[in-house]
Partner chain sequence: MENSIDLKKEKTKKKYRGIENPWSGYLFIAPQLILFLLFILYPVIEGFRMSLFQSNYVSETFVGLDNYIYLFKDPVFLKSIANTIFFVVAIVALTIAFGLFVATAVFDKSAKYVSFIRGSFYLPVMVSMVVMSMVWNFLLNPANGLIAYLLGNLGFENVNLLGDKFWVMPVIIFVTFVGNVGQAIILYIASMIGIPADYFEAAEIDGATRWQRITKILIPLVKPTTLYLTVINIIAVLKIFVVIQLLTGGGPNNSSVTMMYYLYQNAFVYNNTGIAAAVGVLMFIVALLLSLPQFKTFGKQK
Amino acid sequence: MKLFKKLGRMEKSDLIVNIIVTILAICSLLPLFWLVTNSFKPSAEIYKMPPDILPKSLYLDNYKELFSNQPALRWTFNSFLVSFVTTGLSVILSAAAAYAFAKLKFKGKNIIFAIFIASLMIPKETFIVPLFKIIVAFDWVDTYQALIVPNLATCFGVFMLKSFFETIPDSIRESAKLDGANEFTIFFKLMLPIAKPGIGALFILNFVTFWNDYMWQLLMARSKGMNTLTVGVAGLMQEISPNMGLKVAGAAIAAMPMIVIFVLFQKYFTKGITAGAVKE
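Now the structure: this chain alone, the form being predicted in complex with the partner chain.
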């Protein structure tokens, strides 16, 4: 009843616009709804028109086949390994640099920071040829290093965390200093715990980025066993095979962790994305 009263007080145009927005919001979820529900249908049922909105029964063979006849388990493992390690290392390295830029004094600080920020706007893809050459020279193609190390070279985290460190008062640092703590102790014992909300947001944001990475993983993972989920299932899709159910289940598996993460951590996303953008 309360809701109706509220709706009654809205301007008519506002009400209509919001009904349209709500409908469109639901529509934008439909492709994913289609994906998840169809992954539980046998191929014949997926082809059936008009389609059933929900599967007739919870058909699990697509997933069984994906994990027994395809190296999907290996792909999932690779995706988790690469995303976790890249994210973890990148957060620590960014936090250290961000802390230095926010709190420490050293020559050339502003210039180096400006160059870091400038690199944010340059898409990595434009220099993918020389980057690829470097990896070839290192003889890293088809290794985990190749999937992890070059991705650590992103300054987004430095930019995002710097503002978090700046909000921490200097007096905390000074009193720790007087107690004889050195810069590393201060960073690990004091600053990191205080900056936790920012680090959490960055962690999730980076995890999603690395999980969803495609072009670099496609170039680096040559053997089927080194593939990550996105590359693996994209490869499945390009195979000429009528086994629609298997392909749909593959795409669903690649999407699933992101859906779960989003449901669990929605507020971190909003925080992370807005912190990365222009501040007022």
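Only a predicted model underlies this, so the values are computations on that prediction, with no experimental measurement involved. Throughout, rigid core stands for the largest set of C-alpha atoms superposing within 1.5 Å between the two forms. Positions refer to the first chain, counted from 1. What changes on going to the form predicted alone:
Write the structure block of the form predicted alone for the protein whose form predicted in complex with the partner chain appears above.
Partners and other molecules omitted; one chain follows.
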């Protein structure tokens, strides 16, 4: 009833915009709905034309086969480990660099930051070969450090958090310095909690990026046990197998964690994306 009263108080143009946005949101969720429902169908039912919207029964054999005949549990562990560690470390490094560019004064700051911004225009594919040679020289191929370390520095994260730190008044930092706090204390105990929305937004963006990273993980993970879920599921897709249900179940498992992460952190994501646009 509250929803209908709220809709009744809206201007006609706002009501139309809200209806269009709602329809687009539902349409954007349809592929995910189709993926999840098909993962609970046997292969013959997936190929059926016209297709059934919902499965006739809750068919769990696709998931049983995925976790019993394939190392999907190990792939899932690898994906969570690599994504969380890489995201956590990259956010801390980005926040520290962004704080330095936004609040500290040092020689050549603007030139260095301009180089940071310019590097955003270089496609990742252009430095995969030299990066691969460095990893081979370190003898890191097929190890977790090969999957994690090269992704720790993200220029986009520095750029995004710098804008956020610039919105924090300098008077807060100066007051803390008058109370005897050093830069590390100001950064970790004062600035990071204030920048929590921006950090939360960057955490989601980085987690999704590293979870979906395919090319680099495919190059570095040589053994099946070191595969991440993305690479493992892509391998299932390339196998000549009639069991489409198994492949769809793998794709559904690969998609679910990103949705859970977004739902858990959507409050910070929304605040972080909008806060940087408001200047005092």
